[in-house]
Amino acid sequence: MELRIEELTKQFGKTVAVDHANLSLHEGVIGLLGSNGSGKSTMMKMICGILPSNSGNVFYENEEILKNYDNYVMNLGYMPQQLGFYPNFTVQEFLEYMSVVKGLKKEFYMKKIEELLMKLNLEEKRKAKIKNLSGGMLRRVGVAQALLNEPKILILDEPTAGLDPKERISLRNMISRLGEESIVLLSTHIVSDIESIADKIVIMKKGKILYYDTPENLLKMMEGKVYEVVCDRKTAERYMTEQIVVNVKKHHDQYTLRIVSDEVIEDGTSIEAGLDDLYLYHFNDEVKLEDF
């Protein structure tokens, strides 16, 4: 199974949101990593066929999706970043409504709704009105509606936003299992969510795809670039202004800094890199660490 993106481009006025993107996606979990404004959501909407591109095409099993869109959407599940709900519907009513919209048979979707309510810990909220749900609950309902038709292609835009740690772990495990038989494209700002389940990672910046590779290969590029430095406050302040500091810990009068640098940090110890280091290395100009 293949979902292929060729020279996909989207421009809003003079702003190029997605710039000639090329990807070939297969079964597994693909993490989409990038800061706000990098083009992640725009690319996802074009992949779903709900936002027209200025140029380029999306192919599912070697067929352009817009040429047989009805067949494509039967295999597609999508949870957007901004969810649109009917506030006076109950959770049960909303999922039944979405099942009808997707063209599912009642015998199938009633069983599927029961299964999803259980897996996403929503049984007790089935009669609750959408307008009374918390942000985390809404995310779970959004994931549920995306899974109603057992999609072969699952597009999830910030699915873990607003979830507590236990809910995030549970959802990550579900997504990992779905990736065994489906193409799952997952966008999130929570780097640890991608690090723990992604088979491959797409890194986007300012509309361009910088990298598309396995986490292991991406982290190999960071070898020799990550250091741990133990120092006093004055030295720590200097490093904060001169280097990319990923993390700061204070113990008594000593500070332990995690630094990403192309230069050798003479008074630092070289350590193994993680995805947080990779992210800050590429997006340091867009992410600011608070002063300490």
Given for the second form:
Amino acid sequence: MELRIEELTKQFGKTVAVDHANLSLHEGVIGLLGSNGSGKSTMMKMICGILPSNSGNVFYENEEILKNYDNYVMNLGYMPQQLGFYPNFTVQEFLEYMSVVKGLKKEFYMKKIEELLMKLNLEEKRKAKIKNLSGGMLRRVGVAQALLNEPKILILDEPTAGLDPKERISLRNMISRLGEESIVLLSTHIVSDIESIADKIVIMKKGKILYYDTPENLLKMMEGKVYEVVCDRKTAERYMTEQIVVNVKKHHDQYTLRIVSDEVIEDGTSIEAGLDDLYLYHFNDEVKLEDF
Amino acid sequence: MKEKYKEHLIIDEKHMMQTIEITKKMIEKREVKYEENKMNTWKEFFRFESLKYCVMAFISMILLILIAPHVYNSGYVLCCLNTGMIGLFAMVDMFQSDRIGMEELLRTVKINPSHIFIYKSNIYLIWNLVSSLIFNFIVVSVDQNLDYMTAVFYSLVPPYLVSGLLLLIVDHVKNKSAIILIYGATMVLSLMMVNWMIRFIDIPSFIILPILMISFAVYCVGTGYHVYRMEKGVLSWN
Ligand SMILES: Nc1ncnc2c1ncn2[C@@H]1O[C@H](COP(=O)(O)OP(=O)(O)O)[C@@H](O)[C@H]1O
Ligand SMILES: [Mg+2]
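Can you swap the form predicted on its own for the form predicted together with its partner chain?
Expanding to the full complex; the earlier chain stays at the top.
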């Protein structure tokens, strides 16, 4: 199974949202990592065939997706970033409705809905109206509708946004299992969402794909770039203005800093890199506090 | 790395066993996934999309029947009111489906919005036709006045004409409230026009048919144009 993207480009006026992207995706969980506005949603919409590209194409099994779109959507499950679902439908009704428009058979979808409500812990909410759901529940309903037709290609745009830690973990477990037999592409700007489950990671910045590799290989690039420094307050402040500081721990008057740096930090010890370090290394210039 | 983290994943034993049980049952009796019979699909679709509006329109029709005998020239006036009301339901419905997220979602499915739209607007027009006929039939048999039959056909002009015109402009107007205003204004204008034609100029009935035909043509062209724009993905109302 292969989903291939060739020279995909999308421009909105002067903004180049996606800039000549090339990717070849196979079974597994692929994490699409990038700060807000880096073009993740735009690329996903083009992969789903709902946003025309300015140039470039998407191929599924070597066939351009729009050529045989009816066939393509049978293999596709998509969860958009904005979940403006019909507010007056109950969860059950909404899932039935989506099954109908997906062209599924009633005998099939009634069972599938049971299964999904169960798997996503939504059984108690089946009669709740969409408009009364919390953000986390709505997200889970969004995931459930994407899974109704057992898609081979699953595109989830920020599925973990607004979930509490427990919900995150159960969703992560589920996604990890799904990746065993389908192509699961999920976007996020939160590193911890994907570092445990992604087989491969795409890093996107300002519409360009910077890297596409396994987490291990990406971390290899960071070797020798992460340091731990133990110092007093004054030195800590200096480091924080001069370097990329990933983490600060305070213990009495002693500060322990985690620093990502291309240069050698004299009084620091080199430590093992994590994906957080990688993310900050690339997005330091545009990281906002809300991302953490 | 995946392996390294697997041990940290929290496993809820009970939940997992339940899931396994259910999945087993599912696999045992896995049915064909897709519906081959289109009629069934539409039947289900009608249940979700159109039923409640049709029921509302039906109730409003019954109310109109009840007040009809007490209003001067009630046949066509109420007919027009009735069509206006159904048109309004269709309108509400159209906007309901135009929600960010939902619209995107519905484009990635088999029965996409252009299908849905054609289906919906046709359901309303058929419903409109049927309910107008029933309504007028009742009024006619109560009042013993055959003039009302002309009004039935007149009453079909506004929804066709207005829907058709609306569909022609809808893709070019970004502002939703502008669309609602235009819709309302056009509906009122065409109702007044019909009213005026029937009341004050004694036009022969055979003119009604061409007028109805023209309205219907406008409607067809409007629908075609809208669907064409939709399929090209250039809807601009977000
Ligand atoms: N419909 C649109 N019209 C104009 N600009 C858009 C539109 N959609 C996205 N953009 C712009 O494209 C860029 C990428 O957006 P997006 O793909 O939503 O990023 P992300 O999902 O990574 O946060 C942003 O600069 C955004 O403002
Ligand atoms: Mg986004």
